[in-house]
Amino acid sequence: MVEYNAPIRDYEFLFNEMFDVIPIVQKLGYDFDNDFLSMLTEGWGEHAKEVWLPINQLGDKKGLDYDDGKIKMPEEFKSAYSESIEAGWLSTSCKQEHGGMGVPIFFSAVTWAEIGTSTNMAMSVLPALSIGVYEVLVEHGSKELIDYFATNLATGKWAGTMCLTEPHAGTDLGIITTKAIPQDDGSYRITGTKIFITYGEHDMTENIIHLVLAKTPGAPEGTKGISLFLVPKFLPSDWVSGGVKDLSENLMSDDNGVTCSGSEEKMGIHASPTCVMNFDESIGWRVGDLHNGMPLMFQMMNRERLATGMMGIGLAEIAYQNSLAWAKERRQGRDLKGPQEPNESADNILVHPDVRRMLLEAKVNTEGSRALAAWTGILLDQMHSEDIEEAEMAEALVALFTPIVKAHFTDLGCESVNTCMQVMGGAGYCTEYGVEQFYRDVRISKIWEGTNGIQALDLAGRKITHNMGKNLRYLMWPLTEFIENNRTIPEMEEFNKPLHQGVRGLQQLTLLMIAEGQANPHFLAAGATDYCRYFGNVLLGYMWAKMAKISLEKSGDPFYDAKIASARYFFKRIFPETAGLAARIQSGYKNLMDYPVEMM
């Protein structure tokens, strides 16, 4: 029996005490207060626990049914999805004019995403993608497209996907071959094949709206020639004009030449279709300017990368809760200092240091990641501020944090779930307890939306030097200010001193990566993954130091005392790995690139 309780108290602490989010979003124009935020968090946690969690293992075991190009989902999934639509939980951040709640982005991007993933990762992917399509459409689509498609996407009546990858073109999207032929009526005919399309085909919704990357005739080579197109699975029969004045009769038919020729058999997320999609002269409409498809798709992809990072947190959290519950009941061996409960046949396994190590690593990394996620979510809202300086700061930090959130959170999520399974021994390997499913499910997160190695290259090769280093400066200002302000506070020394050392190390490593990387890109590429992890640890260190400071002022309360103890654990047991990471980065690239291929 899988257990789960949404981390509501932790979110209250983060949003109310650590970041004071309400004044921030009210300044942005939201009619939003603490009571509404609490109601949303508690309501979503309860709904997900009662409606999504009970069918999670069922979806894993039952999977989906692929037959002759059609995918049938478990009936329980369709019912749960419909119930969530009716309750309004799938459109919290969408505009009210499109049927959404119109709440700040941070709730859907962070709290909604974590709780949804914890309770049913396979289910949570569908609305996350649909809202991503909605956001790109609303910001860049024509009025006619927005007026017709936005509400159907926002409410969950229709679903959305993004179609990038082709059989020969994964990370290197510049070599895609999908074609978009312009028509006299303003539409395009899309032809090509896309692979690894999440929820590309299913029967959860009435229609599926695909955002497809394609090239028009005579387009420039590489990514500069890519445009973005909205292609529905079914052409809506009730859309008379859609901004296109002369629609031929075949435009009104249901069949739009969009077919699924396969669904992948996967290690995990068995109830989430992963499809091969074929577009055969499918009718679509351009979104945004011609040859500007990649920036628009990256806007959606970056939001999905943040959502993928939340998957690491969500599955680490539920794995931790279940392994801890199991550990509290499990008795094996005796405390090495002597029996703690001599009247029992054995002591509880929490007397063993290594069991505590595993559980605390999962707990502390997850809570630290959640804090950084909360900050990132707030920045997503601040990006839309009318205050130019505030918006610029937020945009710079989100750009910097995105590859770290995606890569570091999913690395830690996989490690944490794996560790939690280890805590439970053989029981953790058995399906009855659920944790082995969490491990199989979370493993895709390191691959999805650009592998973690690609995220590390993006961070080291682009994000730290972008805009003459302004991204990094926006981070260093609050970091160094925090360190300086706490330098003379005795209670903060155990947190502030290692953080200071870590920040100095980050500055030195960044300069090294830039200098050596310009001379030899292999140096930068060889150290990128370790640099990303180092950077992630520094950011989590900053979060833990801030949480410790708040908690020290309220010591004596179990919640805050636990935060102080967790901060100590982070800086004593997790943060020291930065020294080893620095040594690996400084070792350079020759030990990798000079290794003879024939000897591998």
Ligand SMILES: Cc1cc2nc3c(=O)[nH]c(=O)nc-3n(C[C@H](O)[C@H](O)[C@H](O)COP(=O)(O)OP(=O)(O)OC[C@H]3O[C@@H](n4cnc5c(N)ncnc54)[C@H](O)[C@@H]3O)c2cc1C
Second form
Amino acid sequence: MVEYNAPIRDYEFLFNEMFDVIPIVQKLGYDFDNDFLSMLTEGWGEHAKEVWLPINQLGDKKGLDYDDGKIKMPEEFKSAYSESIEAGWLSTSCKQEHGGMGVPIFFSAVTWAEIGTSTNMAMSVLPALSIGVYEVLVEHGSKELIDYFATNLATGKWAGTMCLTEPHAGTDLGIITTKAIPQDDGSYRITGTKIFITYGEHDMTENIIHLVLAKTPGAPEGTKGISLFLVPKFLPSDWVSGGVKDLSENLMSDDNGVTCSGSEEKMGIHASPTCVMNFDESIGWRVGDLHNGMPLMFQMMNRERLATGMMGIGLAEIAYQNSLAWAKERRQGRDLKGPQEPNESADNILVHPDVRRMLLEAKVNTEGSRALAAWTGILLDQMHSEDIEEAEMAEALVALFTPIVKAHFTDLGCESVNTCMQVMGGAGYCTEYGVEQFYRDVRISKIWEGTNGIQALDLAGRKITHNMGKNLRYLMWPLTEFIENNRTIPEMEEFNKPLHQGVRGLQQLTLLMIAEGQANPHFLAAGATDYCRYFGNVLLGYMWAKMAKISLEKSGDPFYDAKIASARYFFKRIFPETAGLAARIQSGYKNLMDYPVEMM
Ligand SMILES: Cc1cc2nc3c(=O)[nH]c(=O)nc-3n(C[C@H](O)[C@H](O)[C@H](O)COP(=O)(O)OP(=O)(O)OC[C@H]3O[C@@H](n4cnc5c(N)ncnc54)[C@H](O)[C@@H]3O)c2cc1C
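Target state, the form predicted in complex with the named molecule; input state, the form predicted on its own:
Following is the full complex, with the preceding chain placed first.
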């Protein structure tokens, strides 16, 4: 039986004590206070635990039913989804005018996303995608499209997808071949095949709204020629040919030439359909400017990348909770210093340093990641500030953090679920205890939304040099100020000193990556993944030093004492990996690129 309690206390600590979020969002114009935030966090935690979690294993076992182009979802998923719509939990950050709650983005991007993926990752990706489509539409769509589609996407009545990948074009989207032919009425006819489309077909909603990347005739080569189109599965029943002006009745019933010709069998998230989608002269409307599809899709993908990072945290959290509960009951062997409970046949396995190592690695990395996620979530709100400087700072930091959140959190998530499974020995490998499902479910997070290797290249090749290094400067200012302010505080030395060394190392490695990378791009590419991990460690180090600072002032309370112990664990046992990462980056590219391919 899988256990789960939403990490409400941790969120209270992060949003209230660490980042003091309420004045920030009130300044941005939100009518939002602490009581409301607690009510949301507790309410969503309870709803997800009661409605989503109980069907998570069922979804894994039952999966979905593909038959002749139609996908039937488990009935239990359909009713849970409807219940969540009724309760308003699928539209927290959407505008009130579209039926949403209109709460700040940080809640849906961080708290909602983590709890959703912990309790049912296969289910959570459906509303996450729909909200992604909603946001792109509301920001870049025409008024007619917004009026017609936004409300049903926001509330979850209709679902959204993102259709990028084609059989021959995954990472390299510049070579897609899906075509969009302009029509006299302003619409387009879309033809092509997309693969691996999450929730491309299903019966959870009345309609499915696809955002499709395609090329118009004569478009420039590569990604510069891609445009973005909104293509519904069903067209309005009164559709004639008049373009969006005819979308007056909120009824969709006519087939739009969108068909599903297959659903993938896969390692995890069995209740999340992964579809081959065919568009056969399907009617669609352009969203945004011609040939500007990639930036818009990246806008959606950036939100989805943060959501994907939260999958790493969410599954690591639930795996940790279950392996800890199991470990507390399990007795094997004796404490090497002598039996702790001589009247029992064996001691509890928490007496073994190696078991503690595994559990603490998962706990500390998850909590550190959650802190950085909380900061990133608040920055997402600040990006919309009317204060130009605040908005610019937020945009720069979000750009910098996005590949790290996506890649580092999902790497850590996969590692954490793996070690939590190990804590449980053979039981970890058996279905009954749930953790093996989390292991299978979390694995996709390193692959989709751009593989982690591509995230690392984005960080090293673009984000650190972008804007003449402005992204990095916006981070270095508060970080070096924090280090300086704590330099003379003796209790902070054990955290501040390694953080300082790490930051100095990061600056040196950044210069090396830029200088060598300019001369030889293989140098930059060969070190990118290690650089991304190094950077992730520095950011988590910053988070842990900040958490230690707050907690030192409140020591004596178990919650804060645990935070101090976790910070200590981080700097003693996790952060030192930066030395190895630096050595690997400095080793250059020849050990990779001179290796004889014929011997691989
Ligand atoms: C379950 C599932 C759901 C998905 N959902 C969606 C969806 O909803 N919509 C959608 O459009 N797509 C979706 N995808 C597709 C997913 O985003 C891609 O699989 C992913 O981006 C990688 O593309 P690929 O599989 O073609 O791998 P490839 O691009 O073939 O990459 C293979 C390997 O080469 C590396 N590589 C490729 N190019 C480079 C390069 N330039 N530099 C360095 N390394 C490189 C990659 O990192 C990877 O390790 C989904 C996939 C799965 C499995």
